[in-house]
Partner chain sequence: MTANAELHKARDGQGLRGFSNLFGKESRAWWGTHRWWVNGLLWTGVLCGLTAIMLFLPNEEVFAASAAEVALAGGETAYTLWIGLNIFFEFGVSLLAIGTVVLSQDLIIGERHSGVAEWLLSKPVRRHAYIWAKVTANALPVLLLLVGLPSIVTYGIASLRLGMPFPVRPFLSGVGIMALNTWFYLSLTLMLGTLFNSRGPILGVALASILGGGLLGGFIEPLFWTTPWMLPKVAWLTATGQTISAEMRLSALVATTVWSAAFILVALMQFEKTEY
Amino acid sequence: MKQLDAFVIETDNLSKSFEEVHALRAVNLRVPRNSIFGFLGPNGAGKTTLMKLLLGLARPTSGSGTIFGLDIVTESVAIRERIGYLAQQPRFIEQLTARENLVFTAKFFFSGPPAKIRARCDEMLELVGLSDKADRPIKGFSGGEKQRLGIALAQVNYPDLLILDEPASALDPLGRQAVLDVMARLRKHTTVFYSTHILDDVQRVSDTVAILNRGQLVAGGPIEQILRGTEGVVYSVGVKGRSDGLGTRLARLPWITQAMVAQRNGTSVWQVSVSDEKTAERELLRQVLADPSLTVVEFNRKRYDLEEVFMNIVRGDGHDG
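Now give the single chain's structure, the form predicted on its own.
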């Protein structure tokens, strides 16, 4: 059954042009079910255009896409019945309380005893951490509280897919963290697809990432894979003593692809790229320690920051076609 498919969203060479401007070029996305999918790119990359195509608010120039196995062009109404959406700047009836806003929205989706609707709204308020503010007017809410209420409104109809447009972009660090906590809790209830330019947030909460630049998908995959960077697995080894022969010895090992050294405060720091991660974990330090004249003062696997990886990818994608 389609409901059991591994991917909620799939696109096949999805493209969109506005006269001579190519906003999206042959984008192929795969969004796993019950994951948090971070969709990022610089301003003007085409993120908003893609979200409009997925929501049925624009038609592709070429290519195709499905959500829940349904065509985004011909079956967009059926798709939207199963989606929750939070705009970058959500709007509320600010004279009403948080609970009243939720009840008002829930009545568009549910009919039945008022007590059941109220119970669903209370469940959402608890999920986003606003139970203690449920009866306060929205006009007194902070930016972070409004964003969390917006997520509750988008989630009130039990959607199979939640699409969030820059959910934390205008918030202070505490507000951003509260929104990220809510997103993490939602993983067991739905699939979360969100766009952002805050790379630290992506690294903290996402399972899978896609990077869009100039309308093209330039990288994508599990966050751990993206964070390895284009260099693959690299170890940093700092030694004291004469390490002239270390490079020659490392170069003979078939699972080492490159070894470069730099001097730092009297320490030789080697950057060692490896092709066999398991062998490197087991053997690399032993190979270095085989020289009794060397003292190892630093040994770790290089951890990439998403901002570093993102900048390397985007800067390296300098072509227009």
The other form holds:
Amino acid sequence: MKQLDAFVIETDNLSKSFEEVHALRAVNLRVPRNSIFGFLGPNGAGKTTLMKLLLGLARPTSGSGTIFGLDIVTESVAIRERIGYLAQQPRFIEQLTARENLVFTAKFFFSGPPAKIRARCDEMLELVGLSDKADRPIKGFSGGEKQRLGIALAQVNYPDLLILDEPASALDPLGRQAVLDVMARLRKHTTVFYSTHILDDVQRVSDTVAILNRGQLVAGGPIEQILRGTEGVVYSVGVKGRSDGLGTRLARLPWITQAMVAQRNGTSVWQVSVSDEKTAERELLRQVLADPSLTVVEFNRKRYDLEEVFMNIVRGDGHDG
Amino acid sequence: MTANAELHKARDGQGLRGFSNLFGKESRAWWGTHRWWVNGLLWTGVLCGLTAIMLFLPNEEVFAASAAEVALAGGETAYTLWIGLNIFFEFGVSLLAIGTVVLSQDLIIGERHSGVAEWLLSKPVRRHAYIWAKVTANALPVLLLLVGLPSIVTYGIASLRLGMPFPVRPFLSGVGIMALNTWFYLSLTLMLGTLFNSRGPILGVALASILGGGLLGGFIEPLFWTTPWMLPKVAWLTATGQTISAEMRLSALVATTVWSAAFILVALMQFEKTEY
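Having seen the form predicted on its own, can you show the form predicted in complex with its partner chain?
Everything in the complex follows now, all chains and molecules, and the chain you saw is the first one.
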């Protein structure tokens, strides 16, 4: 059965053009079930367009896509039955209170019994910490409260997939943290697919990431894999003393692919790229210490942060283009 | 925690998924706010007030009428009723059309601009259901409050002036024509809301039809047979039992009905294609 597939969202060369502008170009995306999938990209990369295609709010120019194995064009209503969506700027019926908005939204999915619908809405208000403001009109809500209410509205049907478009981008640090906390709480219930350009948020809550740039998917995978960077495993070795011969010696080792040196405050810092991680773990430090004239002052595996990886990928993609 | 299995699934058929909830929302915008009584009071006050002035206060037009005209009407009271009901039907049909356009011009583009339409359509909602909810939930209060309520009061005023119940059948026929004209402008405005992105063209096209249609029909007579532009006069003549070409009346009524249906059809098709 398709519902048991490992991927909730699958797209096949999904493309969207607006006259001469190619907003999305042949995107092949796989979103694993029960993941928090961070969808990254600079402004204008095509993130919102992709979400709208998935929701049936726009139609692809070419290519196809499925959610839960259902076609995003022909079976859109059945898909929306099982998803929750939060737009970049969430909208509500402004004249209604938070609770009334929740009941209204719930009625797209359920017809009763009223007491149970109300209980579900109360539970959602509790989830996003708005129980004390349940009966206040939305007009007086702050940006963060509106965003949290938007998540409650998106979650009211217990969706199998939650699609959030920039859920925290317009919020102050406290509001952002509150939204990320809610997302983390939802992790065990649903798959969360969200777009953002705030890399710090992604690193905090996501387990899988895709990077979209200028309408193309340029990288994707588990976040640990992405954080390894595009250069493979790299060790950073800082030594004091004359290290001229070190490069020649390292270059002879078959599991070392590249060794580059830079001077920093009287220390030679070597960036050593390796092809065999296990051997490197065991042997690299020994190889360096084999020269008694050298003193090792630092030795660690290079860790990328997401921002560094993102900038490398996006800039590299830009130069290629 | 309430599991989904404990809740009953929404009951709308797949073809109109989301209709009942959207209908409820649109209806609340009328009946759940002050909008219904403000409009009921406004249109009844304006139309019935003007009609009452013509019926009960000394009227220049009646004084100036020739004996033949008065005799044709069947006496001074009958002639006064012609003049009074002319205000209600001929002027009223056009005034209500303007009111309908003003009240409904924002129904679709307002929600498209604000992002509410996008939000609603991200739920399990058929786009046809969205349009049908707009049409039905707004037609009901517009017809009841703008046409029905003033008509009931005007019937009472006319009967009072006549000293006996005003003939029901012609009066109801006139009200029916008034309702059809109002329905035409509601469907036209909703259709324009799916075709254009700003209020300017919606108001421009609809008001040009109301205010300029009669003038244009004067130059190109067949237009009177194929548009609602003759309906204000047809409504008055019918309500007061005056002679009117049956072919022209039928043609204008059928044409208006067909146009209205076509507008709804175009609105459904256009909204189905709209991207967000």
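By rigid core we mean the largest C-alpha set that fits within 1.5 Å across both forms. Note that this is a predicted model, so its numbers are computed, not measured. Residue numbers count along the first chain shown, from 1.
Considering the chain's movement between these two forms as two rigid blocks, T191 travels with E307. Hinge motion between these two forms is captured by two rigid parts, the smaller swinging by 16° against the larger on C-alpha superposition. The rigid core superposition between these two forms gives a CA shift for R118 of 4.8 Å.
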